[in-house]
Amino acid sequence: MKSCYYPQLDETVCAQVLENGLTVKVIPRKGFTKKLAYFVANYGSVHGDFSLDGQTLRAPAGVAHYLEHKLFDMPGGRDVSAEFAALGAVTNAFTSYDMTAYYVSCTERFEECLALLLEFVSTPYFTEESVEKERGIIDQEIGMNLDAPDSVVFENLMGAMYAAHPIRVPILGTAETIRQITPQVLSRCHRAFYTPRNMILCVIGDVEPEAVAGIARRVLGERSPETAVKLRPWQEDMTCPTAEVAAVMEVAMPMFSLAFKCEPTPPGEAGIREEMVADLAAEALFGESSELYLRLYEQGLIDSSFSGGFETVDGCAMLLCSGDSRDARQVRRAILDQGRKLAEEGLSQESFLRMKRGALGRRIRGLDSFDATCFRVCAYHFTDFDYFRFPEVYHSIRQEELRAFLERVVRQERCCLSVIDPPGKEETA
């Protein structure tokens, strides 16, 4: 495998791209008894238009999830979680807009737990009658997440910002769609898009890096099967076709979720930068430490509970801010004030050096978390960026840049916002 040492993180990364096409990254932490492996897929719920064998496929919204689930039950019976736990190991899995991610971490009988996480995640088995009780289960899944404001107050957001995207479905999907999903289509699209060359084995921990390369060549073959090509017919504007919804639901205080539409980030090094941009303008626009936050707060206008960021998905991205307020139409008049202001008059040159110093030194404080390092790493490869490459694009960022991306983007028809009332609130907004 090839070795690549990055001083300014002091962090080695051994890489290889195996005969079948699998990417395998592992980071050698030696001396640590904690093992993490990611094995994951380049497949998220947006990717349900593609084609395979010359033919144009749909699939029903909720697939990625659904098949997410599946995947845990193997042939003759056999239950993974248990195998999993007699190993010593924890294991489970998630699904988002446009990744699968499947993941194991132990202290013990690492190479077992490779072999069979693997194992689990290329083998698909999925009969009449498993489908058709996991529908159940997704189902009061979905009914659960229709219950829960924070859930619908996004969504909402989501739906009313985006005309085509297919963010604008929940990644569960609905009660009708999951409804269409049979163990054909869950094949098709394992075959589609669980081939190695569309995913990636993410390690880290005191291991030894030729044996996992060695490891999943055993388990996977040389085999280097076609994969689907991802169709994308999303022509967004980026002026929002809703500018506001709102909802009523059982919450104790008003809550809103507000976004800014933003172009989709291009793919290598001027997609991080564009992201690393727009995340210090979200810090200086309305970060814990901005002028804008600590004016909101001593109004009573947010609380501890607002945050926000920059947010990118396949095909859409966004500036995105949340929490509870008593008046959300007020703070969005705010941010869209502020946001001109930042625009124009930029921060001063201290100012600016100490946030990018922060952001910076965030980043790095993430790596001490096996997970959010493996997730990232895997989340960059598919964007075409090697991440323990950060350190040099913050670098190099200029507040030229911040200021140019505020005046593009903090406008007011690029914003939706969605709000959430409690009963009988509704009535006096």
Contents of the next structure:
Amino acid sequence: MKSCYYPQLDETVCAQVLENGLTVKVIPRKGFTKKLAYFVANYGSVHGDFSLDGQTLRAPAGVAHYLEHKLFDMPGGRDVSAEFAALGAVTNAFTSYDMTAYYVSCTERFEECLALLLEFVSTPYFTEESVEKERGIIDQEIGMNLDAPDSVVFENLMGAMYAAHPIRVPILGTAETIRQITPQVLSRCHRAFYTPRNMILCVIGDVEPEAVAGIARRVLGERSPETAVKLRPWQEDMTCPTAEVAAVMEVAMPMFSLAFKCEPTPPGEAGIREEMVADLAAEALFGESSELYLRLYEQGLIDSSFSGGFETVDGCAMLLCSGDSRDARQVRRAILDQGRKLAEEGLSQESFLRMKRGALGRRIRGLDSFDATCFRVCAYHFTDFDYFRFPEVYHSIRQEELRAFLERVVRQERCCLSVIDPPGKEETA
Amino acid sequence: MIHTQTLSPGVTLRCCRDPRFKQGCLSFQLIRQMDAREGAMNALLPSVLLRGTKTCPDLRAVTQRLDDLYGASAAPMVRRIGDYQTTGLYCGFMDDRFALPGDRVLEPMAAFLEEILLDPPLEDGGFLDAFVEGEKTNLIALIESERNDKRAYAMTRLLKTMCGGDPFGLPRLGEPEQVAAIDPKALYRHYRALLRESRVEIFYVGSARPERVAGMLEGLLGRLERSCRPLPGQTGLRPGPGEDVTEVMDVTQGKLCMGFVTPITNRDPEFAAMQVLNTVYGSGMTSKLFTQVREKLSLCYSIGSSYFGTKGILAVSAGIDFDKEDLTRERILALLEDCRKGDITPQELTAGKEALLSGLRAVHDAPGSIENYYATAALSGLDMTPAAYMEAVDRVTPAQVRAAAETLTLHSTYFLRGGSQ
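Other form of same protein, the form predicted in complex with the partner chain, not the form predicted alone:
Okay, now the whole complex, with that chain kicking things off.
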């Protein structure tokens, strides 16, 4: 494996692309007891349209997540969770808009845990009966989300902000769309996207890098089937079809999510650079050290629940903020005004440098978290960037880039607001 | 591994020197007996202190100072540990070795902590009215927002029902009306009393030697006029009368919580057996509740049990369809009955133990988890290092797990459902 040392972070990463196309990255952390392995498919809820073996297909919404649940089933009545538990390991998985991640965390018998992780994720086994039974569980998960205002306020925002991009639909799908999911649908999606070439294995902890690559070779074999081609049969411009969406739920305080539509970021370093520029612009616009944050906080229009930043998903990107507020429309107005002001006047050089130093320090501190680090290494890998190069990108960012970003993005026509009011407090039109 | 020293009467510094991390942490906690008369003030205080100091007059100046310290953080930390409530601050900061040549983070961080704690801007013999009023509104919103997370809300309601007059039933952050009644002068007087009388626990994790950390804190401690009062020990639960409560709200999914009491607390030798029982019965993906109620019967997505060792409460929570209440109750009780009869397979026992052991082995892998384990264990009466705790778990026999299950008695239930009032 090729080993690379990053002196600014005091980190080493060993990486290799195996013969079957799988990327393996190992971050050795000497002296730690926990070992964490992430096995991730570059496949999420927005990848419903694809072509495979010459056929164009559209999968029902929610299939990536359904598949994540069902991959834990194994032939011969084997119980993967019990096998992990016997090894003293904790395993779980999650599905996002553009990734599906399976992970195992353990302190002992790591090599057995890793082999089991790779085995179960690469073994599709779906029976009519088990797929049917899962529907009850996922129905309950959907129900739970419908009662979670944080999810609803965001999902409503996506539905209002995008005309056609599949981010409009919740990751779990809906009670209706999951009815269409059958063992055949699951098998086809597994075949389409769970190919070594479309996946990454990232391991962090006190492990032997060569051993990790060896286990991956042994369990996954040399076969390297073609991955499906992701199709994007939608058109999305930079305006929002709906400017505002409101709902009523059992919440204590009115809450909101507000976003500005941004152009999708390109792959590679250019994309990461845009992302870091956008993150700093968000910090300058409404971060805790900004003029606007202080003003809104002192006026009682936002509180410590307020947060924001730049989010990217395959095919879309947004500058986003959310929190509780008694008057979200006033917050929106203030952000639009401040965006215009900052685009014109810029920041003092001192503020800009301080912000960069703060952002860089927070990222370095974040590397102590095994989970966050594995997640980022995988996510950035799928956008063709080596995450550990972030310090050099930060150092090269200039203030003019922030101004240009704010000028382009913080505009009325790109802005969408989603609000949730408590019962009895909804505004009458 | 943990270096403990008494810096002055009632002030303990615990240091975990560990050069592996990229960040360090420094926490400062004042320990109080949980008391309805001051709970809200204790919860409010750190947020008011973080609003500004004499040299950083507003929130923005505070954040800029933290950005200068390479994106350090200082956050309010209010915990409930059995009969105690703690109030204070938690600082996280980058290790010195990543700073620019000649720059240090640790000493300026400790100096800023001192400033936040001891140099608040004052007016008219109290804290600034604007800071106090603003943070009161925020704290009330925070308390009320618990309602947004229906699972946590249901669990809080269950615990309150179970606790009767026990201080464990008091809310960690106080009641909204208690917060609303706080005035800046009374809060300032209370703050002075807290600094004078309370037991203080300071915890550090990072690459510095304990002597260096103690040296940095000399200034802060020298400014405290101490007259420390002794703190009573933790006590077992004094439960209220049992109740079955149903509440109606506009929700899609019901939340069923069932609370059991046991005389076993984390101060008892049977503690490890009770933890193993909790894991076998209801914690994690191999537990009886998860494998039977979720995986076999598809009754729910989320189900699990939690053991509150400071008091001796085991609580089960499940998210279910409204019409599945009776069936779920019946299964939850039947699976506990299986544990009481000793119907636990060797695989279940091993899995339960391994899950606990794995968590304990990893305690030392992150500054936050080190701080959380030691800072709370010492106060809750759990007088064990993770290593000693692991040995105790390892020694637990099936008979002890069964005996632990036999001590559990159903006390109260709570069901949150939708529909009309």
